[in-house]
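Below sits a lone chain in structure tokens, taken as the form predicted on its own.
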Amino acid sequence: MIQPLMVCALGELAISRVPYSAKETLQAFDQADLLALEYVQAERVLNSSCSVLVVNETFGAITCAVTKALAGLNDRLPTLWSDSHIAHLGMQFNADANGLPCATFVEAQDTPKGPFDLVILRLPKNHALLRDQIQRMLPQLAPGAVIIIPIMVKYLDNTVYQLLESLLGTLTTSLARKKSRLIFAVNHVTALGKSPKAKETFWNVPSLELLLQHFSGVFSHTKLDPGAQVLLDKFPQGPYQRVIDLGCGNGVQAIAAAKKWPQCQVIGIDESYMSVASATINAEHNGVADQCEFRVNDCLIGIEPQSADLILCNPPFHQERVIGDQVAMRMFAQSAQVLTKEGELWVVGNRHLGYHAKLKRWFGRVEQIGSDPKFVVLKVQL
């Protein structure tokens, strides 16, 4: 296996996206990552007593580079704090590929315990998650801790900068290079404190008589996702015995299935730790916890073949800031293996994504069940 090589100021590392594919054309790191590592090396930020927190990076490039650098200075491993199971897998895969120990991983709904002297923070798209993370992170920083925020210039606008200023105080920036820039902040709190709990919001879905809880990283955390609403409006009639909600988010479709078919067992799967935590809470709040199991997972990896007679799927069309259908295609391919012979896959997606044609790669029957101006609902069988 030949992995792409990341040449950075802290050394050379084989860094890949996961799941690994020799045909992958996208890099697992960007120029902002390289600029941050160059600054860490040039300014000799790492030392024998340094404790490092990396936040929100996607495949472990920064974490692995810092792990390698710290190995020659102290016995401390960095901590990666993320809402992404794929990020966790990426860190593990790339650490193993480079013969490095695996850094500590903390799920996003939990708070890493400091004190940390250096934070390298990749900004999530979700501003609610960013606010929540910074408010919980600051009490865990040592006095004078340096916060480095690597960002591609195209993602840095006034709204983001003002939000960061409101949370971190005075900011400074590096010169832009290769369309990337670093933002800097310094922690001025003089003593460690107790972090607040992860931010939660609650709201009702009157049409389904549901109360839903959301952690800050859960998609569409103040109202029902429009795609989910279209699928719920055209929900399968059933009955079904074994249901999978693939990309379950807050668990609303899994809960709707459990309520509609009291005899069925439902597995909800998502790669977001906050989504799975919220879905688990929501199943309990809405009286179907005994029918529902929620798992953090990479799509349907490890699910028994021919074990589901219904899969509900509202697939993502981006991975953080990278737009594409790679995740959806993996979901479809794996669904074809997990469905029973007469099983059904129900997919909701934006019209422009062309899932009608793409699904025929794995399925013999693709039928449009419903639509609105933006979304279509497809019923798919082998």
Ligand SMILES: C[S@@+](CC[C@H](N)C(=O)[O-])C[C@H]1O[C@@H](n2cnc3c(N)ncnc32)[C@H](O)[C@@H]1O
The other form holds:
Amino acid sequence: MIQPLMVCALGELAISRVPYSAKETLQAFDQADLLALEYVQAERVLNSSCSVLVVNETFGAITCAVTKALAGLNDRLPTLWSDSHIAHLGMQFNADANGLPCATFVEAQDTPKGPFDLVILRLPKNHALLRDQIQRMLPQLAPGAVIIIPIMVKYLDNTVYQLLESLLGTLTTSLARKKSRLIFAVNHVTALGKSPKAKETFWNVPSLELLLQHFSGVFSHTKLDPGAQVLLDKFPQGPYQRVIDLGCGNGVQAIAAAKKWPQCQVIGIDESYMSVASATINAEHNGVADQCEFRVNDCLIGIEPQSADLILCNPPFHQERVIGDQVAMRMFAQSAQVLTKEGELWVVGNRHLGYHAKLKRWFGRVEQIGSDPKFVVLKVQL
Ligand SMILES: C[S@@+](CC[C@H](N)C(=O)[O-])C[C@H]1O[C@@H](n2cnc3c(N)ncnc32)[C@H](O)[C@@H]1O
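Output the form predicted in complex with the named molecule next; the form predicted on its own has already been displayed.
First the chain shown before, then all remaining chains and molecules of the complex.
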């Protein structure tokens, strides 16, 4: 296996994106990661008693570099705190590729236990998640702990800077280098505290008499996604026995399926830990827990071939800050393997994404079932 090399101030490491592909052209780390690692080395931030928390990084580049550096100093493992199962898989894959032990991983709805002396925080796109994480993280920091925020300059606007200032107090910044910068904050609180519970929001879907709970990282946590609404309005008639809600978010499609076909079993899949946690709560609160199972997974990897007669999918249109249909395409390709011969994939998508034509790579029949000015619902069969 040929893996891209990350040459950073803490050494050289093989760092890939996951799922691994020898043809991958995108890097698993960026200039802001390298700048942070250079600062950590130059300022000798790591020492024999240092406990490190890494937050929200995508494929484990920082976590692996810090694991390697700490191995010679204090043998403590860093903690990676993230909402992303793919980030978890990335960190495991890259630790393994470099012969390093795996860092401790904490799912975003749980709070890592301090005291931490150093935090390296990559900013999520979702500000509600950022606010929630910082509010829960601060009580777990040692007095004087340093928070380093590596950021690509194009993502640093007034709104995010002011949000960080309001949560962390006085900030300082490094000079920009190769379009990246570091933001610094210091924890001035003198004692550890008790972290608040993970933030939750609730809203109803009156047409289905559902009350839905959302942790802060769940897609569309403040209101029903308009695409999800269009799919609910054009829901398949069925009945079906084995249903998958692919990219389940809060579980709304899975729960609607379980309610509509009381004999069916539903698997809801998402790569966000908070989504799977919220969907599980929602199935329980809405009386369909015995029909539903929610799992963190990357698309349909590991799901039995020809095991579903219906897949419902409101696919993601970005992976964190990278906009595109790469994940949707993987979802469609894998759906073709997981559906039974007569099985159906129902997709809702923004009409400009052109899913209709793209689905024909894997499927024989693609039929438009419904639409509104923005979205189309497609019924797709082998
Ligand atoms: C557009 S949202 C749809 C959420 C929900 N089904 C709805 O209709 O409101 C897409 C979902 O796909 C999830 N997702 C993104 N990448 C994924 C992957 N590789 N594997 C599984 N789920 C993924 C996201 O976390 C998000 O919850």
